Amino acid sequence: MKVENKHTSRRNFLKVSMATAGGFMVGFNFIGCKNETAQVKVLKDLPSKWVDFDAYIKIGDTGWVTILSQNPEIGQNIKTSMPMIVAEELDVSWSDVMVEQAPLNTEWYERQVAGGSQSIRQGWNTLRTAGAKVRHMLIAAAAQQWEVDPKDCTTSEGKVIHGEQSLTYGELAEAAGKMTAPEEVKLKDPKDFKIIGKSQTNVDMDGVLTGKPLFGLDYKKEGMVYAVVLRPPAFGQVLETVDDAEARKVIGVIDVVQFGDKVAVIGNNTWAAMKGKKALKAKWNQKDKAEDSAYHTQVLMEHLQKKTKEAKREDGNVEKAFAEADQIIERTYEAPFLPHNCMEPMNFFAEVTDEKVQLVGPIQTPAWTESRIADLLKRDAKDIHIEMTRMGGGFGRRLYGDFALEAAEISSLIKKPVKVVYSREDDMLAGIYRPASAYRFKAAIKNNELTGYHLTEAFFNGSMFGDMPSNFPCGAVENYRVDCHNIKSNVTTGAWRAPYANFLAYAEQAFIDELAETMNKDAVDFRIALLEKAKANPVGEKHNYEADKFIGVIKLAAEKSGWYQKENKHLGFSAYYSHNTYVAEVAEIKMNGDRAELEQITCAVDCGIVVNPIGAENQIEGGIIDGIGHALYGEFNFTEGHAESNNFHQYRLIRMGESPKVAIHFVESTNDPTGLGEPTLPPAGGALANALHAATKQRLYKQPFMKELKVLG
């Protein structure tokens, strides 16, 4: 990206301009503001004048700092959290900032997208930069009208000082707009951080709070209609015919538009349209298989016992190490398909004229929708316009936009403003899910040491990607190998909220807890064995982890949970890395009677430098309930095609008074920052599943664990 080309082209003016008409997609910062003084200069003391300087930041002549959000946001934080990052390289005071949300804009902004929990490390570079050669430009306008040396002038809180004169970023800005951006700037040292590393408020909060329109389901526009889709109600199924005579006469029903093997209901409310897609009589074909768990289980089974061509990672001869073993463990998990669930259904608006594309809602990837949408229009991208709003939860499901390519699709069809609206049943029926998948551990012992690890993967539409077979305990183990099985199946599947390590993280962890318990080993213990063998001597070529920041977390979550003295305590240990970020936990069950209670999770996270302490806890909470809650009662079955459980009456999720202590610690750095959306997931229910077997002495190899444990309180 370059920040500093302060010229707008017509694409981009139309494009700041549609964002920010009528305020919609404006988030003031109310909530960040600490007293009434700086509240009643918000209501007061708005600018009349704003200079544009690059493509985050525009100051006002009152001082006020507008910062665009390039990211969407799915409540990971990052409409906060980037912002800050802007704010303290610029030497802005934060209760004098504004934040919008920026639309999809390609030329300006280099990733806009909300996945693999990349958004702050991705940006951190780019934001901390451009609030620097702003900050460079507003000291170079005021030396300029001191006559002096920038280098001898300094910055605080929105002002330029020299000795005893000082110039606010407002009184300076339109001088400062028309310096030139250096090419290169000199970045804070961390321990100069005024705003980093300070907990701040979410920007959007008092919106959230008093129901303002934030979300894709909150917009509106004069002359919009709604639309809901029927859609096959079984994988593998197709339209025959389609009868939507009795759909017609519901009052507040438009038309009916068919469109592949898709029926659209419009009504001039969403109740009319939902009732005009009851009314209607489909006739389906099962054109490719319908399949069912049991079928899903029996492939899945069958896969575990088959060697690949070609390993994924392989390091010695495991067959070697098997046949001189003392000892051969080996374990299978399973884990089921699985919706996401966000709260707020999906949904999206689209206006197709001749003119232009515009579209608005929640969307992880504004830039690929938008380049399908062009693609489905046959229309070019420069005349397609998204606004990303604020979602209700996105957990991979937001990465895919079917549902925006439906809106659009539907609007060029009855040439209106539409609003696609999923029902609950919608997104659970017809969705996109979390893949089945199951592993098959083969570990050799040989004079009480671990010599042989085999790992195989049986996975639906997928398998491990990128250096993944290189994680831990690779490059500690001689004989180490991985398998993985694509398997080819018509049920849509995707991302689910950390990909892959959300099930694998738990079945390896589990397994190196029974496997320490096998050979009288303190499970924190043979770890970091482990990781210092990787550490002194790594076997094969470079593993996919920092042995000292590994061994760095589990030494803290061992610490902190008390782990060495445990006794009468029953205590579960887990620790995995993803997303570039380290992270141990150690779950702590109490008995009472015949009943386990999960009281509480100690956390050890390094993830680099904490932008905003609030934010990163949050996101740490609640990847962790997410975590155990799917694997207590996460459970999703298919007959014939059909997903058998259709709304949160069917579908078990943890609930509130269910949901642990969480303890949190960060290690202290320096380092750049990683992902938090997603690592604390992947370790949750090994940490869970290991404490119960601490408690029960119960093994668990399947999940939900609901079904086979019996006295979780």
Second form
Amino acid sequence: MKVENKHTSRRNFLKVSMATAGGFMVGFNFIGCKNETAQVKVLKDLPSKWVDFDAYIKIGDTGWVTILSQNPEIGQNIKTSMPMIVAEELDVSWSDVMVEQAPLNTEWYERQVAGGSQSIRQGWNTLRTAGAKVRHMLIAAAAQQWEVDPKDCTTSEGKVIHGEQSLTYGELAEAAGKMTAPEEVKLKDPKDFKIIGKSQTNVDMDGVLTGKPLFGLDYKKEGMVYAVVLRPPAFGQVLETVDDAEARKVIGVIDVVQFGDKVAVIGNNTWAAMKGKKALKAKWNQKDKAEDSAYHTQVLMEHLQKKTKEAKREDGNVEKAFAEADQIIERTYEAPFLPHNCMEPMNFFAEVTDEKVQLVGPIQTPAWTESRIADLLKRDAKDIHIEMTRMGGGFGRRLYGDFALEAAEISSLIKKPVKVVYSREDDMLAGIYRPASAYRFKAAIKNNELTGYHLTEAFFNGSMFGDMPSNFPCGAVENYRVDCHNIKSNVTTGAWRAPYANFLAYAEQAFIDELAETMNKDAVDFRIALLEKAKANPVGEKHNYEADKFIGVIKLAAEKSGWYQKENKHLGFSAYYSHNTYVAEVAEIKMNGDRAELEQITCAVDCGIVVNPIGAENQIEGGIIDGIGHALYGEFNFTEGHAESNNFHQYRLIRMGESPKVAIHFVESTNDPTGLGEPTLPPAGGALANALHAATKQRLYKQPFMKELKVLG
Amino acid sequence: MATFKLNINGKIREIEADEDMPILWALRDQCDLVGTKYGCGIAQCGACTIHLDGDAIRSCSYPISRVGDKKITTIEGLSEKGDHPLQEAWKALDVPQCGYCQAGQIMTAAAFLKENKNPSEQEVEDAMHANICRCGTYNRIKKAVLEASKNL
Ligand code: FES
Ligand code: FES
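Could you give the coordinates for the form predicted in complex with the partner chain, as opposed to the form predicted on its own above?
Expanding to the full complex; the earlier chain stays at the top.
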């Protein structure tokens, strides 16, 4: 089962891993060993030899196990939770495990991407199988040594056991490495899990708490210089001329190079390069339209009034339903562009030489980046080596390797190892933003039932994809239609945590709340009734959710939040299915004089088996606070093609005192795990809007809410 | 260009730098102390927080020429074994997500707890207000600061 690594020779790979493994020791002592003596003992026991079994597992002669984590870590905790899955099936004690970040290796690993909340879901079987196969090989080696039937052997915490005798994985590693890996292997029954389902501390904890170089911005290499790049200040502009005389005078500036419409100032430290960039005098030419926010709103609104040639989904006949309705409710919801604002600004290291292209840094899509860099530099992909560092946030921004391409291009021009560093201003202004969008919902009500539902989307540079048009309440309404308008903008746009859903969910859930109110129905009962209908008598081909799981989280959130005993409380309900995970959230507002304060979000989640509860809860809480923060404060406007905000003094992010308490409840499940990095964000805005309505009687149709509602001020 | 003698985590270091260079970059680029993070460069996020004679300051906005003989403490020097009550509390509660803001959060909290050994929840919120965590780990940070205050 050993596959040749096209990127690094096996020896090289092993050497790297030894060094890194040493670096992890201290970190692991915190997890594995609670007292001083144990720490000393562990340090003595460092293996002198490692046997690597496959792309995931190396076992040291003293019993330490190194598990490689294949996917990039952006704070979603997969560097801890994915190795836990391997360790579970390998049947090793978690305190004997070291984790190492794997480099990009498209032959070893199937999907080295951080995106779409898919790492755990799509890795689940592969990771379990990898662990189980090596366990099988260890058993085979022990059985051979004891001359017994492998079937009579068991394992526990890094040992193979047969009756009274046992051998450690460390003792068996070398012999086991020579065994053939089985084609098929039996996986554990979830009820026997010992590691999965138990909270394990973040494997990089010690490094984070003591300031070790974990992040892209921390990476250094001998001879490395720093590049800060001047990019067109407004969309639609191109570089006409640049005068770099003053920049070159700045102490520490080594060089200035132009590439395309960009100018890179190279310095021997970050500050010099930043200062040098400020000293550049550039002239820009407005080639393409200079868009502004008023224009964005106007085109979005115009499109909402138009029909598309072909609906994305159509069941029944909405026109007829509206013609026959007793009442029609129509509402429009508007969202601004949003920057990602990862805490660690974009950066990347590149060293381009005739022999190879070495890249190190924070990237969510290393494989895609590799192929783009190969195209850019006209190099063979096998010359390109990418190592992923820990990332100071991703949120979708690091899906786009533009910064890595810049680094590669600059290094190839200056022929030096270089780190491209974005200042916060660069990061906010050279964004690949969540596009502004607007949604129009129109509902037909007849005999106090929902008979027609028409959703129209107006979106810049994209439109709802995949099965999103079959979202709830699709399947529950006789006449249902979705129209999408994809409008071109020259503002660069892309995925932002929970693409589409991050705003659509709020709009939909606020609209559902208003519908329930109009029909004089309880907001929770109304949702459940629709879901029961979609289950018993589904309309149309198929919808994208399982009604029972949806109802499960809705009932759990209602129960835990005291929804049906809410007399004096201002509660808002919201439920959304995205990224294969079901989430319901209840927001509670307290009025403090004439100020509305968000007290708590009660959240129910069905994400299948919870791999690492303490990490899972962190994701859930983070997603909710992110959703609340951006719904309240996220505002990003354009004037003459350039963004109006360029740093945190002009862009408000949620702070500690503004964050609600979060109460989390998991639906117990033995189903395979689904994602958690995104799905708790979408319902948060809707829960908040609906609770604000309960408290103030005011409906909100536009984000950020701050601007709409005085009591939030 | 000038030469500065700085006391960083108890060691004297000689640094050649432009006078207006913020200490942040001297620490990160010249001293290889990369635990102190860059987040905004304009004293708005707290990622770069260090101690100057025990007081929390924003190293991104503090020129090296102003440091003089004041003692600098960075996250690397907060405790010898990484076992400051705050670091212990952070571990116990598994606070970080991406982790990028956390050194700054801890340094702000450490200076605050020296002044206020028994803070209320509200006081912690006020003290930590200027530190952004984009990942939204605020509730765990708050809990960890309160937890640590009991073990000072
Ligand atoms: S980097 Fe200094 S406060 Fe943000
Ligand atoms: S943990 Fe990511 S910014 Fe705070």
